[in-house]
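A single chain comes next, written as structure tokens; it is the form predicted alone.
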Amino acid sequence: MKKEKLLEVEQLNIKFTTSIGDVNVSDDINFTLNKGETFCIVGESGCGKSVVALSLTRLLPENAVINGLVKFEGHPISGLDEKAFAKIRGQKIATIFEQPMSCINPVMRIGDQIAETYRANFNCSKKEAKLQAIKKLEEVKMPVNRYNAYPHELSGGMQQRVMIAIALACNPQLLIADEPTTSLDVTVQYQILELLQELKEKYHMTILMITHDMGVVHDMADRIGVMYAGNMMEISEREDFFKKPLHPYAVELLNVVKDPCHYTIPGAVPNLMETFTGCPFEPRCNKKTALCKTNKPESVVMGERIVRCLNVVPN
């Protein structure tokens, strides 16, 4: 069966202008999201994965300079003015974040916040919006009697459920989940991931998940994108990735998972203010050659996989 594309990202470059120079956060990022799949972007902290996700809904600060093409359902959306894009954000693409307490209004009742989101996108009465908010609370398995609760009265897991309910108020086609379980206890993490999977199947949603947790990736992903220093190093189906990762960085990430107490990747993530003439992973790579220091790798297509490495040979 041919996969239907929902989101296409082409040649995405993002930098932040600062008083001490430019910070280059992404370098010619290319990927697609197919309808109904979960695509996980993984990598160490500081590799640019969250910035890439936030750029898709224009949630970056004013000093961000974004270039590239983003298509949604085959139509370019990167060039839309803010008024037109506002109809995309929320109604078609929604986001949930790692720290829900920093995103929820602390002095507003949670039910009213969900209802407000619905009214902001649809022309409806307060009564209808409240009914929709109650429905969303039920869907995220929150007791309806918590409708009038304030965020500080809820646990971290319940706050995240509220964040999910707000994001899903308009039944978006694409949900961006940026480290949605990192700050939660392990048992609560499992409950939130299970909830996201249930809602994905119920609404036939597509999920773009940002995470550094390989356990989450294994449980949730259909496809995986590995980022390093602003570069998309590998894109693979989940089974292929865990069976045989191709990029040396992807191999190292899985080595850490296999022996987290004793194994670490040598070196550190580079400063994104640096300009790379070759492969950004070259200083830490145990498969490098002399060319890796001077030649920038291009993406190599290998069947369903894409790898950005000079030393990976196409089939």
Ligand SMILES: Nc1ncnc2c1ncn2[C@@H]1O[C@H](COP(=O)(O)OP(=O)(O)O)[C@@H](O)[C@H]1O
Contents of the next structure:
Amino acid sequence: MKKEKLLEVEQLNIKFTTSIGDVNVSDDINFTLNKGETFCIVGESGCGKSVVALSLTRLLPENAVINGLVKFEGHPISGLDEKAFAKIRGQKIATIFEQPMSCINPVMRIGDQIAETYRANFNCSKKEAKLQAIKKLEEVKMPVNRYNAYPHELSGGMQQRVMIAIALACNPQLLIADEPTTSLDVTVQYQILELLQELKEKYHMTILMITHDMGVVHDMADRIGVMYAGNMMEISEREDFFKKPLHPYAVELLNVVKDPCHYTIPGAVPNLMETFTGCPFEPRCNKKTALCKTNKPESVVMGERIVRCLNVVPN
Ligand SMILES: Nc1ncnc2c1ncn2[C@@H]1O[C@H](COP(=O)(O)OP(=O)(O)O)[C@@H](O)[C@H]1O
Ligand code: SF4
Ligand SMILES: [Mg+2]
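Alright, leaving the form predicted alone aside, put up the form predicted together with this ligand.
Below: every chain and molecule of the assembly, starting with the one above.
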């Protein structure tokens, strides 16, 4: 079956200008989200995953310089003015974060917050918005009698459900979830992932999941993008990835999963103020050759997979 594209990201370059120099967080990143899939971007902390995700809805601070083309349903959205873009952010793309309280109003009853979000986007009566908010509470499996609760009266998992209800109030086509379960304990984490999967299927949503957790990738992903030092190193379908990761960094990420108590990838993620003449993974790579220090790898398409490594070549 032909895959329909929802979001296309082409040659995305992002840097932050700071008083002590530029931080290059995204280096010619390309990826596509197909309708109805979950695409997971995975990589260690500090690789630029959140910055890439936030750039898609223009939620980065003012010192960010973004270049590249983003298309939504085939239409370029990166050049839209703020007013036109706000409609997309409100009605087509929603984002949830690790910390629910970053987008929940602490002094407003949770039901009213969901209703207000709905009303702000659909211009309906208060009564209709309240009915929709109750429906959303049910969908995220919150007891409806919590409609009048304040956020501080809820557990972390419940707050996460409220944030999901607010995000889904407008039935977005794309949900960006940035480490949505990282601060939750394992059982609650599982319940939230299950809920996201259920809602995705119900609404035929597309999910862009940002995580450093291979367990989350394993449970959720249809396709996977591996990010390292602002570069997309590999894009593969889930089955191919777990059967045979191609990029040496992806291989190392899976080595950690196999032996989490003993194995760590040697070295550390580089400071993104560095400029890389060769491959950014070179200092940590056990497959490196002499060229890796001086030649920067380009992305190479290998069937359904894309790999950015000088020593992984199509056979
Ligand atoms: N406003 C900013 N100014 C300068 N550097 C920033 C800013 N925001 C993020 N960064 C840097 O961007 C890099 C990538 O951050 P991030 O996307 O949060 O990584 P990840 O989500 O993969 O853990 C980090 O090195 C971080 O310090
Ligand atoms: S280009 Fe070289 S250093 Fe980089 S990942 Fe490939 S083998 Fe390792
Ligand atoms: Mg992050």
